[in-house]
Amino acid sequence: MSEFKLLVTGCKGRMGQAVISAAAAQGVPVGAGIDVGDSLSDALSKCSCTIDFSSHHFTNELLTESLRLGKSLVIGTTGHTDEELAQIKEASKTIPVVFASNFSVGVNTLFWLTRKAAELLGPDFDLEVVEMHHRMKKDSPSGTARTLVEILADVRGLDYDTDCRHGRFGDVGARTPKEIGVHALRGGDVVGDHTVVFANVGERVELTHKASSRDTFAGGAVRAARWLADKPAGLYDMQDVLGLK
């Protein structure tokens, strides 16, 4: 295919929409849009990259068709269960997929910083994760706040699964040195908020991103698609196309 084309899913959605608007601001063409009861085979055929922001439930088809048509993929989507994840990097072997937790170029600042901070401040500091979200999100605690806790695990030599606390109730004891916090609010049309705690005695370093617009997550997207057009097989994120790595 000579001209390069976006496949854009959900496209009736909000995020699809926005999707489709950066698209147009960049000046890249958009082939087709799908959503609930459209062919996927007959608008991927038409074009060369799919955005996705649909739902982590579609993820199993749209790897299917992108591997059986070799197209390239970007993976807005969240909540994946661990055989999502593992299809994920199953088909990075074959095709070129950014698979993100959230595209926007401030927060992959963010994860930048907090890693910095995590290893500048040490282990005396308690880590917490805050994020809050508008009352339709249906999963949490946020892919962005989980990638949050995994930076964090990474640098204290932790685990997600054993050291993250996932809010707190009742009498459950002191806070631990090992463990992570991480607490979702859900409410209005928050579009995204996320904040990383690291507390000691005596001061506290609280790291903020809130996003106001789904513009922001929407154009990084298209920027994603961009720079995959011309790379290989591989599984990607938002720090390769930003060049944070």
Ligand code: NAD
Second form
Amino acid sequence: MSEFKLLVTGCKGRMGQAVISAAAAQGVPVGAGIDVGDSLSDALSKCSCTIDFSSHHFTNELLTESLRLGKSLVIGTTGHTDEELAQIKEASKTIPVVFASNFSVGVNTLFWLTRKAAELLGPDFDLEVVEMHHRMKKDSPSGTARTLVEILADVRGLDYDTDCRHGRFGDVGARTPKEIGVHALRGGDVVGDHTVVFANVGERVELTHKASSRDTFAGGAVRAARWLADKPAGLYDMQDVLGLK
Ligand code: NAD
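Show the form predicted together with nicotinamide-adenine-dinucleotide (NAD), please, the one above being the form predicted on its own.
And the full complex, kicking off with our chain again.
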């Protein structure tokens, strides 16, 4: 059997560089790295699994080539359109895919705690998600904030698209119970902060995670690629990798 090797897409970026370091730290060989303008098929044919932290505009090509060559895929890129999300789901019927808005153990614990808190606190608590990231981040809200809102919406039986409100500006009226707020702050070099606020009259619970290094995401992504090596086709997330389900 040929040696397990990683392809890193978006290899010149902040996360791509962190993944290359994390792979070295975990003793996983990187067979190739590509960035804008490089050939995907040549690089992919030499590798066993791709770790992708590039751009959602690249997702279609990456899925097509991964399907053609039968390679597994770890997707960390965020900001996908609904169409791209559907393409990821479809591809995972044929190849194994880990798709996670966040690869850190801490944030996946926050996902778990958020569900528990929403179930325990019940419908009287207003729900708000606040995130902050560095000034270069392109998508908003973050993929992690979106996952947090999706968890809250799932517990409340609400819909992400109709019940989630991005900010509150102008004369928007009083808050309704059927509303989840999401607020994105951008500035400086913040790696990633997320807070879920559960607010009732007279009391408030806040769950916060703060990432101070990209190494936590990169290490998790390499761990996910190793975990995926003997898995059948399917769509997995970091909760699967960490055994939290
Ligand atoms: P970045 O801008 O520093 O790096 C992205 C890299 O991808 C750049 O080098 C860019 O040239 C390259 N790229 C863009 N289009 C490409 C293409 N078509 N083919 C090949 N390479 C291409 O960004 P970043 O901070 O490293 O983040 C990358 C992505 O990862 C973003 O979507 C971000 O939101 C996401 N992210 C996810 C997690 C997570 O845990 N899931 C953590 C951090 C960042």
